[in-house]
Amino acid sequence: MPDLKIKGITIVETFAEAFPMVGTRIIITAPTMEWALISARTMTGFATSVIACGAEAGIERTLSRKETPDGRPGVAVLLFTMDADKLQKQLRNRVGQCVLTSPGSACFAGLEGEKRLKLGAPLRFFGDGWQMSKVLGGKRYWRIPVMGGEFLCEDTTGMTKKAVGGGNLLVLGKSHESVLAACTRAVKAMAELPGVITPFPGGIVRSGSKVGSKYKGQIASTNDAYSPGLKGAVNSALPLDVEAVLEIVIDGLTADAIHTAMHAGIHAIAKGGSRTGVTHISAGNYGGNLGPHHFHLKEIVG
């Protein structure tokens, strides 16, 4: 069967291998969009990978005043971990240290679900007995006095067990500039979609990894098969004319959300065709041994 090509760019016959996660969404509001974004960016900092960060998090999208519970500018944030206890800890710490502390902020549930995570419930103790609660429309809210006025926070938020982590695309090309431009287009296209985030810096990973290392205790190391500078020294997976590879990692609230994001990403990468310097679109997997979610590129393209 001949290779599938889009505008001269080869779509490698492979799949992205992803794994189950648990996730939640919260809504952060503030007097201005600038401050809502400051709070959200701070909360989602150092959250690229559960390997070392404890969580994977990012901004899903900005919200208009009509979309937020208190009628102020807002931001929807997604947070993912491998189990509910870790997600609860990360949610408490990140909201407590980055949203409670942010001038003018408030925090609300962004997801429904039978399983609930504590949101304002553990933070209320910061009020030292002066905190107050109120139930509106069947939902409990906490008003916590702070030097800047009060911090309003919903008591709980929902959690999903259907989240998926590790969807990915590998972009190969003749130069770093061409590959970076293509990945930037893809991340921008994915940012317009609900239910997904790209948690790495700017949504892009330059240091894709493989499992294990020659060094004891090192659980991950550079993906040498896709490192252009090692083509002559290792069993390389790269064609001779490829001089740069970058990766986009995608986390989603559902597998369908990942599928949709990868579809949008592939077509955004291929928008300029092979004349831009992009040669291949591929994906990372571990032979099906890492996770049960397999996103086959040739099926996603259609």
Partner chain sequence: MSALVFEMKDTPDQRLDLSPLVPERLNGLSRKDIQAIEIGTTRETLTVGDAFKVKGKNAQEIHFDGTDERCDKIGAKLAGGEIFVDGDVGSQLGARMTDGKIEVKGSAGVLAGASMTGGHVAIRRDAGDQAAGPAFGETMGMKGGFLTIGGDTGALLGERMRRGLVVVGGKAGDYAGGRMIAGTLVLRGGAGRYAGYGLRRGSLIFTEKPKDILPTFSDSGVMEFDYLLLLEKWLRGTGMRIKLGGRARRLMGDMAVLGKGEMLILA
Second form
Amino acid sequence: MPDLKIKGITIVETFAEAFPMVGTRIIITAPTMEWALISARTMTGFATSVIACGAEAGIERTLSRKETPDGRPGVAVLLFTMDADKLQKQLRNRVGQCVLTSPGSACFAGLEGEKRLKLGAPLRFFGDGWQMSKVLGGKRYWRIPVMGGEFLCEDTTGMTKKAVGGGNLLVLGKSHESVLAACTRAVKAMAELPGVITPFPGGIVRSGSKVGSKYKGQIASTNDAYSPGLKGAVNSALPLDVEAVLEIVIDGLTADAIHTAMHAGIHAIAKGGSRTGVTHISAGNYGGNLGPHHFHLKEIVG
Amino acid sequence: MATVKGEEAELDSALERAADLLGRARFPVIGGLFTDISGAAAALALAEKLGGAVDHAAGTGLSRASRVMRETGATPASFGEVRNRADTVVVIGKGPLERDPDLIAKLFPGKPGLPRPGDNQREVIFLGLDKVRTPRHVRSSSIRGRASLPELVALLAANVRETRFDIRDKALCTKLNRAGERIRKSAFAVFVYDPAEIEEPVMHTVLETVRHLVLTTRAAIMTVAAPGNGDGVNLCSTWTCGLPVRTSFAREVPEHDAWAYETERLLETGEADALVWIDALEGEGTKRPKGAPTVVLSSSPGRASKGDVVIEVASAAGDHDAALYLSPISGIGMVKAGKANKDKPTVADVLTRIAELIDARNA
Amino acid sequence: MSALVFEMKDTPDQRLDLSPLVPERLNGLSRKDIQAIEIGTTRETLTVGDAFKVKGKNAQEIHFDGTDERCDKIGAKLAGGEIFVDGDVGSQLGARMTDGKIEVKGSAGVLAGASMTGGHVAIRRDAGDQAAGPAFGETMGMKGGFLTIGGDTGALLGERMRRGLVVVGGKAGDYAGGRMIAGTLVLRGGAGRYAGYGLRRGSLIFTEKPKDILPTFSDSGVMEFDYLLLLEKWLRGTGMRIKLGGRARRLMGDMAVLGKGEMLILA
Amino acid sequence: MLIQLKGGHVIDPVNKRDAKGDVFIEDGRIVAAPQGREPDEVYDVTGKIVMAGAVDMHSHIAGSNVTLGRQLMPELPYLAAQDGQPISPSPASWGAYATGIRYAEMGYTTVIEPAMIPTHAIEAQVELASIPIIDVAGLAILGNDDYTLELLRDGKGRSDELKDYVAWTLNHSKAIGLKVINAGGSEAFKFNDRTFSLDDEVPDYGVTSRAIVEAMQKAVADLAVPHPPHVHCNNLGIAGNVETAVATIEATQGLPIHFAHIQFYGYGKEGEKGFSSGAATLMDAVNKHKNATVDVGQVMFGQTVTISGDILRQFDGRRAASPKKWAINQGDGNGTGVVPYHYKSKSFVNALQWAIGLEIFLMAEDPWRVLFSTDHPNGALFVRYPEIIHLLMDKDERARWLDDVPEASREFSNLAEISRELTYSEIAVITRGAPAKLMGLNDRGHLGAGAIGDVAVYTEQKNKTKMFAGADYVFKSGELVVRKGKVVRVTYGRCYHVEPGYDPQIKRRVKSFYDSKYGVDPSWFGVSDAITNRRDRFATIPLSR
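For comparison with the form predicted on its own, kindly provide the form predicted together with the partner chain.
Next comes the full complex, this chain leading.
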């Protein structure tokens, strides 16, 4: 069967292998969008991969005044980990250190979810007994006195166990410039979509990895089959004319959300066709033995 | 002696007439209840039979204190404990001394009392009223000002807790500070009030202050007894049906409702269509409200004006020995009649006979 | 299916206990059964049929027409469904209710919404003493839900309230928020004397500066409260447009007790 | 009129009957089978269990302390009914009237109110008199009163004056015996002590708890009052208090003594949570000291309210109040503490308390000395008695309940290993024979000729809860008052008390004491025959010699 091509770009017949994760959404508001974004970015900083960051997090989207519980500008943030306990810990630490501390911020639940995570519940103790609890429409909020005035924080937020991490696209091309441009387009297209984030810098990761290493204690190491500089030395997956490969990793609240995001990503990459220098769109997997979610590029394109 | 519609009548015919009136009533109320324990017990039994309500002329204060008690509890001390052991007594408002002008003399007798905690000189603080004379060995001070009694109670409570507040009246402030400190340093501070004078939130603040103080020292409240053996009647009601006065027996389960079963409201609205008014304590009297057809049991029928049926009864503790609530023992005791008069029936006799007549008719 | 309607015949000569007339108790009953329910409060038997003309069927939506202040305990212990009242009501409207909705076009008597834990009670005109206060046998007042009163209230509004929201359009009586443990009162027409007396935690939100302020409330000055914005938006969601803004003067008290409550007076 | 209860299974351990037979009642008394006379009424009770009317020797049913409980918690019956207890959800359900009716339905004909405050004895007696059907008696509280403490301080602990004072008090309140509650502890609380043990001294008086109990034991023994001092020990309800209880038992020096609701003293402090069953240790001591009797104070799960003169402990216990409210009345003498409490089967501590009570019952070598009680309403409402009898008589029922409690509670008690099942005869001992004998009420608790005509007839069935919840017939003083578990006739019983003699001098002394300290004349709180309108309300029981 011939390779599937879109505008001259080869869609490699493979699949992205993804893992179940647990995830949550919170809403951060502030007097201005600028400050909501500052808080959200800080809270989602250093959250590219669970391997060493504890969590994968990112801004899902900005919210208008109409969309936020307190009528102020806001940002929706997604946070993922491998299990509920870790998610709870990351949420507490990140909201505690980056939202509670951020001028004028307030923090609300953004997900119903099948389970509840504590949001303001542990932070209320910062109030040292002066905190006040308020219940509105069945939801509890904490008002915690701080130097800037008062930090308003919902008691809990929802958690989903149906989240998926590690959806991905690999973009191969004839120049670094062309691949980076294509990935940037893809990340932008995905940013519009609900329920997903691309947690790496600018949504893009250049150091895709394989499992294991020759060095003791190193659990992952460079993905030599996709490192263009090693084409001559290893059993490479790359044609000779491919100069650079970049990856977009996608975490989503549901598998469907990842599916939709990958679809949008592929089409954004393919925009402009092979003339841009992009040659292949592929995906990373581990042979299908590790993750239950397989996103076959062919199905996604179709 | 008895009258029916103002005309003199034999006791038996007055009883018949009362039984007629009450037997027909849709919802009678037995009010006043200035009577002894056996009178109260008979009134409760009759109310149960008639499906009526019971109330006491001092029902407002009794109901308030009952409500605060069942919602948050209470920390009372007996009169004897206060008299012997309190080093600081805070008299709140005018009610306590109006109820008992000799209260201070009774609380601070010259004779040495029982061993008491601490070695403070004893002191009375009058809150919201002028000082009255105290014995020489007892210090006293008065806290008054523009502030109302509820405000003074709140201010004193805040001072006891040493929390922040601002008032402009510096003189008042100084007095409050001093009183607050004195109470904090007391081994046993007691707050005395009349539940008829202060409302539930004010009582609550006093009780909260006590609950705060008892974390580290001894403290209590003492309420002055209601007029007309109100506390005794209320206790009797409570052990009889589990509820204080202002309770209706119209349905299967007795219901207490301080608003709904107040005598005057029941009469004004016409919800009660008959009244039994009981006013039969030696040395005390109460005024009957107007409204429905009335059976009056009074030891001073002259005072009763014209009820439909007026029956003169013996006065409790005057004409017959009586179990009554007695402040000095903070409970029910027995008072011997001054001049036993066996000619007049007691409240219990009359109510029991009316009940029997009603039974006989229903039989 | 048409709503179940109770149309009052004459002014009754006794108070009525209408607590049996809630969806949970009426579901599946025939009209005859319903008419036979006893609602009297004296030894003279009085049934629904004596006092009301009964029409309609759907017990999930109950209408009372032409009621007066002797109609007690409407919607008491309501656990779901809707009750609409065209008329005044007596005491304990919606007392101990856990869910559902009650709307009253007229005024309510004492203890409206007493010890309710959930649901919504809306009284278009006035309410008596102890609205949102403690029902008999309860140690606390309102413990959740939403109570709106269009007109004035009597004394002791929100007494020993533990949770929930009360909005008053008119003036509240003396001791509004007395002995309150927590929860929120929004007072649009001010209050009588001693508002917040014995307040432990909880909020009294005044849209205008009240006339009397207890001396045991301590000024914390004016600042921004995001909570007010949240509340304003939530109220709008229920159809109530009340401008709260974000700025308010905060007085803390009652310092006579725990002192962790507040009055927020809109700036 | 001669009544014959014919063909029942008569269980009367006092008279060693446990077989099919008849019981005859005439003129309010049990009589021997009459020769050559036909009974006027015959009740065929074939196949039914026939016992004497039951005697409850420790149940707080009246008096200012109980009424303080009612004032604090009128909703108790409502909450109890809500969690499935057999009580009607009306505040009146724990009023005086309902108390008599419910007791009678279960086959109880005599109940002892164990905590009459001497200065409030009139209230207690008037209230007791309004309880229908059952006979009653009251115990008067001393030991934290300042008169006693003054005597002990002045070294008059073994004097005739103390003996006279005790005698005067029993006469004055028409009590059947003496109660001592946390001796010295309530008084110490008034001086701000918050703990008090056997050898602690009451401030200002310098008198120990041990000395108070000893003095009272001696006074009561000297007075020949049949019921020994009824003692509520120090440190009630505290983990590790089994040591206090054993020390107190050992301190009794062979003189008769009764320890109330000892389940609340059966606590060890082993295990992670520092709370374990001390039942075995406690029962070793009880089994060994034949001068001591105890009642159990069984706990049952559900809402109740605790009412006690032990204000020191009640003050400490306020933190566990549920619903969250409490009343501490700092009265003359002991005062009263009322704290609502909800025993939960899922609570480690509550489940263990429940198990410890049953262990005590089942480890008793001599049922004549280990009596039935829940310390109503403190451990459980008296309406729960049938369930407890069921648990005692049926090990499978215990196993079912044990399944429902936390694993840890099972581990820290031995209940699961006990297979003993009490017999009808043993039940009759702990609910009839023994309490009547202990009170000196020799005319009841059995079915011998001359005994009072108090008889309860039950239909035997496997489910003892059902069996004992409602008697088929109850006769009170020879009158049929209950049929098929319901009261058919409301009568009023009598109040029994002792009248030990004393030197009249004591009257003057007490009068002078009350006058100077309280401004009170003791006659104000003296119980006279006239306080009720019923003739023959009061009856004296003979002293022991």
